[in-house]
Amino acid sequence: MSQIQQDPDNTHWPDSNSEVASQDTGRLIYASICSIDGPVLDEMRRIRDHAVHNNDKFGIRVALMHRCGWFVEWIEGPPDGIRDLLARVSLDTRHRSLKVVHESVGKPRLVKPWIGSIAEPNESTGEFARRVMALHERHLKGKGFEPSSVWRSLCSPLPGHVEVAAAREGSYQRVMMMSAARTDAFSLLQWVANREKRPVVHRRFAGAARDALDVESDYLDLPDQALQGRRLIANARKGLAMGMTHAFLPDYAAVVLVMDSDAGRNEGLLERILTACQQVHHQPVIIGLGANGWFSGALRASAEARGHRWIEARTGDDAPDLSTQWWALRQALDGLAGT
């Protein structure tokens, strides 16, 4: 990953009330063939424009994704201005051969008006269509997933076809992993790709005007760890003020603190991350990682009072290496997941 800008301090969503809403709502999935000629990123930067504008009178919150050349909009809101917006965004030349995956009534799980991102794709069109196709099927036969799996099955699937993912899901160990400092957490993720020869995913995401700059996420799928197989998603710390981040902090069993030398560096950011969960009514284990004299009785106080299990990857008392941070993470993980 590049170097990258990081922060702000900031998890609060002043157009949401910082907090994810209670009550049901109505959300559809949708999935089209973009047709735009020329840089997709700054399409996607006037879409931005527009539905930060539109969107928030509306009560529509909305997730645009481009992978492998389709759209993928997931829409949330009252039932009629979704069905105004769909019918609106059928009419648009940017796009064609709309397929919806799914539409229900249920919890919420964005929370900005706008919030899109960019994958790289590591399949081909036509395996992507496929998976379209077969959740368009599913959800024409009364079969749909959840909304938030949905999502991922397109843009940021497991392993295997739809049905076989889809298996997986319940039991395939989903672990965030954030650093203090620098960009430590995006160092071990491609350390660990490059020891298991797997590929890692590259995304981009991009919020309403008044979050934070683009926000960088890769993960990384090792399928054959945990017991269904285990995801590591390395996050910049200015991602927790992005509303992708929140809409799926409740899908992850664990939270890596990739710890630092500054106590006031693990401090502020374990801050940020209890903020956050608390924000989304969630409480993944807390699972610090760092050489021993970074730990403080301080750090598992705060988790612990906030209702979250806080786990010590101790790594030793130098600084560690990647692969010792690796050691001592999987026996972490390999605890959580009862290997």
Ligand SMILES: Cc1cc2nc3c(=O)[nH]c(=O)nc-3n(C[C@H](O)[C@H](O)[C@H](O)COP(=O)(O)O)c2cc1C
Contents of the next structure:
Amino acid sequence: MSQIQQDPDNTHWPDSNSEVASQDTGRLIYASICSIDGPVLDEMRRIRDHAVHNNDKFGIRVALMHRCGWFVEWIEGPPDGIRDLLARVSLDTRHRSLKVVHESVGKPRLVKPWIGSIAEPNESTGEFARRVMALHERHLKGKGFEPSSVWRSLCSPLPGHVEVAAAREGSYQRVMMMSAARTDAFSLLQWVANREKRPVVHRRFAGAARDALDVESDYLDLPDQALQGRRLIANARKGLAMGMTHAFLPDYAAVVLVMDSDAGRNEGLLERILTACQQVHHQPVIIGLGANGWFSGALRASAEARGHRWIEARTGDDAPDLSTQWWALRQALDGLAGT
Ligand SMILES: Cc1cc2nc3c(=O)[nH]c(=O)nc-3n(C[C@H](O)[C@H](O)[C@H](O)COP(=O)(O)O)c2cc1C
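What about the form predicted in complex with this ligand, after the form predicted on its own?
Next comes the full complex, and the chain you just saw is listed first.
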């Protein structure tokens, strides 16, 4: 195995076209019941090996998720290529009862030939199946939602019936948190979850590279906060290198940079976040979260130079504890939501 970089910073896609294409593309999402008996992770790795090889050749990009005994695959690329892949995949005995829940032509979101993920099952297989059927019916009536919304309705749903959840989806305040050092964003998310007595959902993502480390992404729903509810998503820095963060970045109202006492780390991570935003043509508000002495004119200047609003969530003179971090962040987020 080659040397694994703990904190890789390569945000370029394999085709080295460093921005999401502006031309429309074919988009399809299906859900299928997983028929694998043994460990799903091993089989996902085998699927990845075929997918990386085949998908790149045909200009296809996919995100595959396993959750609640189901697979969900989001495919983008030329419509002919999507149809061919679907025909091939339909014959695969590792899954069955394949249902298309979205098909359209529109803006691309996926930037790598393959992203795989496994999410903790936090609802029953029956509940998941009802969600799939509701989206399938909606698709057949020609009343589909956007692909990112359909994907989330299946893979990270808001509580409640799929129709209600999907309609509410767009008005949620979505906030991504990433820490300049250690796993501080995850610790903060867990602390808020304990305080608010709400569950954290854990997911693991894997990229196309054989030796890429798994990337964690946790989220927490706070339905009573902001105007229509708030979701906090903690992402690992490594997520910036494998395309997962990019796919959902356009839906975030704000990105929180959980800062560190090391100025170089703060500046380095901000630069990577700004580059990713540029690649997906999105300018969320950037919130710096940290002690007074950690802020600098350079951070503000970098964010503003790329057209982002920069907000300082200051925690005071000392290195902050989690409670002080949440107090400062909550004020900034409430201010953004107008509450
Ligand atoms: C849920 C699921 C998703 C899959 N996704 C892909 C994919 O994106 N691309 C791909 O080439 N094969 C994918 N496969 C594997 C194909 O069904 C098939 O085994 C493979 O394409 C055959 O590759 P080969 O022609 O190189 O032998 C998937 C299989 C399953 C069960």
